[in-house]
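This document starts with one chain, in the form predicted on its own, laid out as structure tokens.
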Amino acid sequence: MSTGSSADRPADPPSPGGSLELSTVRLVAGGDALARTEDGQVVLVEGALPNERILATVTEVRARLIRAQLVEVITPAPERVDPTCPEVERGCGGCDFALAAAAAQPELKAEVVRDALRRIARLDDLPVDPGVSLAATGYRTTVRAAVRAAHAGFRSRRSHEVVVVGGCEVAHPSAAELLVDGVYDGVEEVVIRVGARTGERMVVAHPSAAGVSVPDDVRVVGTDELRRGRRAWIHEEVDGHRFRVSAESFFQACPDGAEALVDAVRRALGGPAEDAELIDLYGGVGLFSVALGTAAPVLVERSASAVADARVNLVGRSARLFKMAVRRWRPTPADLVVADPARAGLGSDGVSAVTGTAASRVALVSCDPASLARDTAALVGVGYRPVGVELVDLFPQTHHIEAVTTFELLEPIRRAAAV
């Protein structure tokens, strides 16, 4: 009996280690490339571009996804490049964005950002501006790396085996000789934080600095002597503005980085007089406190370590700090809200404390498009308007997202919370 041609079979399903070609449509968060096969299953693929036709292979199948790996590019996008650092051929993850064109990157996040604002909080229309171009190399004064046999490097993307490097492009050349010179004996992990105005450069090892050589300027501190209470720091120079940075604290990967982000939140809050009321959610080192230059801030951060840094950083402002987390904090009326939370955004508690200032003007600054979207969903549910989205590439040659997000408070809802 026949079991009719092979054509009138449907084809095996994805299994891992096979092959798929592919065209592949947009990038999604996280950076991967979106495509469909024949069948109309979703493949996010990584190392590929939008508007491509690939093979990869394929390393996962779930229910719903089939995640793969870029073998060869048939057809490639007009933006695709080779990347100039020959660490990222040696299997460096960190700049996984390098593939593209510099020059396009903003507008390729950009679209990341409109993509997820339509499927996660059905806006089509909201203008998202790829922002002004910052540098592409050398820029990026903290470095995160990890150590193999007493040398720091980075790890594979999606992998724990970590590449030794000898050189890396995106690091401030202070920073760089750290990285690639510097002895780091007994360490699992360290991070190097430099000063680009200032000089001033330390190297935090874990779990101990013990075995740690690097230059005599260098401060060297293990978290084992932070867990036991020693403090350190450097200093770095944003806005004409001095700030005191301390091991455990957050800061912006670099000085004109930070600049473009202050000017973006300025221009989101309509340019804050003086006396204006600003609340600084998830205010960290209170770079926003004191760039903004309104005289009496109100910062919530939880961080220990980061509202020490922000009590120095703001003497002679009548500021008042609240070292909590914003879901602990009790709103107080204002007019202007800047908001930056962690990666997993506001959440239900982070509304709740914007909607409870009932401020006129909100700046949201976010670091991931997936909870840029829920937020702008979440707060429109409360009565405010989302106005535009402006990025700022803090990471240039990586696949990271930096957007700050202007909304308005309703009239109707601003009467009604003032009542």
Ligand SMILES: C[S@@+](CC[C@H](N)C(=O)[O-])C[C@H]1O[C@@H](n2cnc3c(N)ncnc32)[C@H](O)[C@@H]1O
The other form holds:
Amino acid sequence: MSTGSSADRPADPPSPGGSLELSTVRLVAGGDALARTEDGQVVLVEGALPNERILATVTEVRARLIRAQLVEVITPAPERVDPTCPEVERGCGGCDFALAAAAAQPELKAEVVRDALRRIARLDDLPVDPGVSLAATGYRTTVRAAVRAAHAGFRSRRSHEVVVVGGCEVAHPSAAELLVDGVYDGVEEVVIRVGARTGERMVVAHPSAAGVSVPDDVRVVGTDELRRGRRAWIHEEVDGHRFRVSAESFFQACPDGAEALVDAVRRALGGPAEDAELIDLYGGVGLFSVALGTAAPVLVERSASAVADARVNLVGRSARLFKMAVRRWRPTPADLVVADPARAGLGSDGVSAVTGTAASRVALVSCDPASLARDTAALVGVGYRPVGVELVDLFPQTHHIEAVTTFELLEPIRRAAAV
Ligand SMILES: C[S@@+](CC[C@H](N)C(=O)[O-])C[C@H]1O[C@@H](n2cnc3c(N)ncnc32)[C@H](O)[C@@H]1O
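After the form predicted on its own, can we look at the form predicted together with this ligand?
Every component of the complex follows; first up is the chain already shown.
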């Protein structure tokens, strides 16, 4: 018979504002650490690392998921460090992974990818290589910032408030200078873009650049002017190649990272691609087509701005550029495909485009572990064998992941596609 003591009563269900003491198990996509309550409910804790004993405050309760925020670390993970950047202490949410030692971050990210592959693609033993370490500070050549009272900063970890920063450890120094010293009157959001190897700088201000005050060398453009057709660009160098990058075109976070990514793609494609029939899906300004040295690449990209840049960057090659969504492109046979979609991944349209080429090797570049796992499962479903994943840590100090997965076409499908 129950004594009715509090020890026998079931614990109150977690509710927002309540506290939980938890043991974290692993990181999940997005950078939170997963833990379970005593009765098995999943809790995703912001600010925690795997293998920690922590105290957290519940921020959200859903049917199958509780979200919580770290309040106190009772037993830290071996990887935990005090962030070196003072702005983290002030609440800046730009570097949500600065709580882990830089040297430990690639392996922590590799574990997130392994977990996504296990859970989503049911692949337990695909090798995932954490990759080489890249500079963890002063690397970012594109910085997107919010503006408060004419000064740039980043969203707070805890709210949507803008934390105006007095420095930024991860920004390239010439971008950090514009972040800190620039005056952005009447601006809501600013994108600062610099060429680390050319010294060129650009500021894109939203909604208008009328109130921007930065040094004279900086090209300044408003999104209102871009809408009216004005063009503005800088140049960057990667692997000895010069790239034009316009205000509205995508470019990788830093030139060293872009080189590491090209190297990983080259390995995935199995060697030199100069004479190969190469399809560059989601090709942007032509990074892979240019840097892989392909004589006659086919590039598919829907952004008009990126295609205009690619046309300049690929001058002298027999490139064929398709300014259209991958969904609308009619695949042509190829030896090799590099596909570098946005966060949502290939989806069924991208998978159909890849399959339609019957390429013997595919390098899939993914920036989201869940879409990587979904795309891998879909490519396996149409006859591709995943060989391995190599991470390229393009965004040290943040939870962002970049990964290159190698696929080989299985023989029966290749024959079927060739018929
Ligand atoms: C992650 S970026 C990669 C660009 C390039 N591969 C690079 O490394 O610089 C993805 C690119 O895909 C383009 N894109 C996004 N969705 C697309 C679609 N459905 N069809 C074609 N291009 C798309 C974007 O405009 C962007 O340039």
